[in-house]
Each structure stands twice: as structure tokens, then as C-alpha cells.
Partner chain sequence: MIASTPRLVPFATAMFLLAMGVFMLLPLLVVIASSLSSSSFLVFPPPGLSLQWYGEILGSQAYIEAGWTSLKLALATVVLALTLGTPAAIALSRFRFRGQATIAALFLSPLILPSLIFAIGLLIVFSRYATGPSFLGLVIGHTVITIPYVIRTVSANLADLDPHLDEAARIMGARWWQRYALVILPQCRTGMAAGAFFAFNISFDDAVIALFMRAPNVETLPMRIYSTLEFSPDPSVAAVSTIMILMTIVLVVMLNRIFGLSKIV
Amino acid sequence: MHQMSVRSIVKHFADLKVLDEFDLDVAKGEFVALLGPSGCGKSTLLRIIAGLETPDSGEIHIAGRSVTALAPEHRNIALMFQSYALLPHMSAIENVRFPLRMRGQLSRADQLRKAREAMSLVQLGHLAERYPRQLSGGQQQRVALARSIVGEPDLLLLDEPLSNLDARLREEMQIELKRLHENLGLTTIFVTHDQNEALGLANRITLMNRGSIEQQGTPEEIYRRPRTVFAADFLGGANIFELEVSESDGVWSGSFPDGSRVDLAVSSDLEPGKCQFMLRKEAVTFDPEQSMSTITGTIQTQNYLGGQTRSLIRAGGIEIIAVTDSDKTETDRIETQIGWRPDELIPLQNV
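Now that the sequence is in front of us, could you give the structure of that chain alone in the form predicted on its own?
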């Protein structure tokens, strides 16, 4: 059974249609990332699920019941925003306890017990009596997370909760969120515009574009096999270029602008004529095997990134970027051969 379903959600702001007949199902225990650029509708969808926005039309079901007309406090959800929204006059433990106080369904002792358990889950039990001003940004974020899970919600909604953290704290909180999800199995919907966060955290990614779903799949599926130019570009900024596709005796090949040709993997998406292709930067190698597609090029510039090096190569009349291990990179300004497995060159739909 789906833990959450939205059906045919439409939302306008004035004359702008933000969500267009949007459907989404989330299974119990799933961690789904809503990924997309600013303005694609992902935060609006989350607010509609939470009850903070009203759809123009459509239905929302959570844990088997319709919540379309219910106020947020009656949906048994937890919503965590970019801002921590901690109450400054309350200690950390009282901030975590606050949602239970508002419900008034447990004794004070039980509320404190559950709050302490939630603080322990985010590894902050030793700081329970501190006030928000006495906590670091990362610690405040953990308190906000404990407050979100203390009531055992049917659905946890996270609206870009890591965007205010620096790179190191963001990485720590990604690990914390992943660990909590694995331990608790909370059904979670996570809004982000950061593809690395989506790839690292989610069981399933829903890539949004202009109020609709562009593509859905596991992180590996959506990264390795994007269907459209938008998906390929948004998820990793891949090399995207056009080839002239032709077939002879069952063998498919693609011609670069300067006439260089490479073999193509047999695919049902191939047809003769011009076609856009994606090639991931890390799929390109300077030491191609005999079975690989190869092309000669000249390295234009290189950027050292520590364990990896990013190289800009002029090949086939276009520019191709390769990201390789730093100890497997050629010197710049030399002519070299690059290659990739034929199935790494993915045909794309122009939609």
C-alpha cells in the first residue's frame, strides 16, 4: 500500500501554473527526493502535501486516508524547513518535546521520555539542557530533526533542510539523515536542488521540470540512464552533443561534426539522422581498451581537483570534458586518444 499518494494536483499562482496534473506515489518506508531547479514546483508540492497550500484541484492521501481537506495538524506529518525554527526561550529537550505538548495526549513524563529518545537518536542526549544560542548550527539542525521525528509521523517532509549549512556540516547531516532513515524506516520526502544530496540520500528520485515529472527512478537509473537532455544536464552536467546516426549491416555508428566516427551500442532509441547523446565525464578514459569507442583529441585545459583531474579536450570538432583519476591523466596541450564503452553513449529525447 502507498503511504502517500497525490493525484492530479493542479496549482496556479495568478496566471502561472506551478503544478500540472501532478501524480506521485510513495511507498511505506521510502526515501524520495524531489529534485529540480528553482521554480519547478517541488516546494509548492511539499507545502500542499503538508496542508500549508491548497491545491486548485486534486487529491492527497496519507496512510490510507484522504487528507485533502484536513488542516496540517490533523495529517500526522512532520515538516522540517531550511530554518531551524527553534524556540529560543526553551532548552533543546523542551524544543523536541514541544509537538507532544501541543497534542496533549501523553503525560509529561512520557513526553520527556520520548523527547530524550529522539535526542539520543540524533546523538545529542548530552546537550539536552542547552538552549539554541548555546548550540552550533549543526547541533541546532539535529535538534530540529529530533523534534520532527519525536511524534512518529506517518510522513516526514524535508524542505531543503541542509541548504544553510557549510559543506562539512552538510556532509555530516547527510550521513545522519541516511542513518536515521535506515534505523527508523520513516517514509520521507526530501526537497532539494542539489543533485549530489538526492543521489546520496534517496531510494528514489523524482526529477521535476516546469511543474511535471521529467523522470523517476533509483539514483543509479536516473544518473546512468537519463531519458532527456534536461535530465542528463541537471544530473551531473554531462557532456551532451549531437551526432549523425547511421546503420550498415546491423552496425550503428555516429558521426561527429568533423567526420570522426564511433560505434554505438544497439538501442531501441536509435534511428538514422541527427540525435543528441549524453556521455558522462567520468566515463571518458585516456587509456581506452580495444573494445571501446575511441577518438583522437587535444587536451586544452586541466583542473586539478585532488584525487581527480578535470580535462577539457577538443575532439571530433567539439569539446568533451573528462574527469579522471589524477594519476591516469595526460599532460595538457598534447594530442591523445580518448575512449569510452559504447553503452556509455546514451541517446536522449529532445522533449
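Can I get the form predicted together with its partner chain as well, since the one above is the form predicted on its own?
Chain only, nothing else included.
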């Protein structure tokens, strides 16, 4: 049984099709990222799951019951808004108590006790009486988070949870969110356009493009084995280029525009002809081993990034970017040899 599933969701805004026969299943305890560029339909999907938008057609199930026709207040879910949506006229603790108060099953004292517990889970126990305007952005976010988990919802939805924070706080909150998820085991779906956020938080990433799923899988799969140019490009950190693929005696090879050839790992996706390939920037090394594919190139320019260095290399008639550990980076010579494991050169479908 899935904790949440949407089936054949279609949604139009005027003439624009935002979601096209969309299916998604989420198992209990999963932490799923809906990742994609703006306009890909991810926020609309989240709002449909929450009940804030009505789909043109399709079915939504949460915790074993159909909620398609149910208003948001009856779905027993929580949604943390990008703007946090804290009620400005209520103190932090009153905000956190709000979902319990609406449900009205517990006594006032129990509601307050649970609200305090949730506040200390997000390490804000000492600021319970403050009003939202008296809290910093990061603290407001924690209140919003406490408010989302206090009612033990069947499903926790997060809308761009880290986008309003500065870089330092974002890192802190990523750890916090992950820790909370591991402790509470709440089934969580979050929307983001930031691949690092998705990679760092989720057990599973659903990459969306133009209203449907482009690719789905663990962060590792999505990052290392993108199937399409879109996926490789969106996840970032990749060189994407075209090679001419050919086969002789069961050995596949690809030739660069200037005629240099490299071996290709055997894969069912290969067929002779032009094909787009992806090569991760970190997969490139200046110190190739015997078994690696190699090519000679010239270093055009380098950016020192601290622990790592980014090099722009002209090789094979194209430009390749390499991100390598600074102590293993070639800096003396301009002419150099670079290499990578053959299976790091990944063929992509060009859809």
C-alpha cells in the first residue's frame, strides 16, 4: 500500500497544460523531491496533493483513502509554505498549536504540551512566546516546521523549504530536516528547483519537465546516470557533447570533432551514429590510469576553488571542464593529458 499516490492527474491553466496524465506513488516513510525548473508543474502538483487546486481529472489517495474530492482541511496533511505563512497575530507556540486546536481532539493542556514538544524538536523551546515578527528568518522556518509536524500528518509537504534562507542557514536546515525525517519517519514530499537541495535531502528524486516525469530514482542514480540531456543538464556539473559512435568487432568507440577516438563502455543504449554524451566534471582526471580513456588537450584557464580547482581544457575539438582536487591538478604545463573511466562517459537520449 502506498502512503500517497496520484493517478492520471491532468491540470490546465487556461489553454496551458501544466500536468499531463501524471502518476506518482510514494511509500510510507519516503522523502521524495519533486525537482524541476520553474513552470514544470511541480508546485501545481504539490497544491493539488494539498487540495488547494482541483485537478481537471485524476485521482489522489492519501493513507489509503481517496481524497480527490476532499477539501484541504479534511486531508490530514501538513504543508510548509515557502513564505512560512505564520499567523502574524499569534505567538510561535500558538502557531504550532493551531493544527491541534483545529482538530480539537486533545485538551488545551495536551495541545500545549505537544506544541512545546514540537518546538523543542526544532530547538526553539526557548522562543515559544515570541511573535513571528520578533523571530529571524531561520527561526520562523523552524516554527513553520514545528507547526507542520506537530499533528503527525499522514503526509508532509514542503514548498521550496530552503529557498528563503542564506547559504549558511540552508546548510544547517538541510541537516535539521534530514534528522527530523529520520527521527519521525514522516512521509515527505518537497518541491525544489535546486538540485543540491534535492540531492542532499531526498531518498528519491522525481525530476519533472513540462508536466511529466523526466526521470525518477535515488539521488545517486539521477546524478550519476541521467538518461536524457535535460536530466544531465539540470543536475549540473556535467560536460555534455556530441560524439560519432561506431562499432568494430564488438568494440564501441566514439570520435571527437577533431578525430580523436575514445573507447565507450558497452551499453544497450549505443547505436552507431551521432549521440550526445555526458561526462561529469569530477570524473575527469589529469593522472589517468591504464584502463582509462585518454585524450590530449590544452588548459585554457583555471579557477582555484579551495579544495578543488576548475580547469577549462580544450581537447578533441571541444571544451571540457574538469573539477579536480587541487593537489592533483596539473598546473605547470599547458599541454596535458586527461582521462576518465569509460563508464563515466554516459550516452544520453536527446528528447
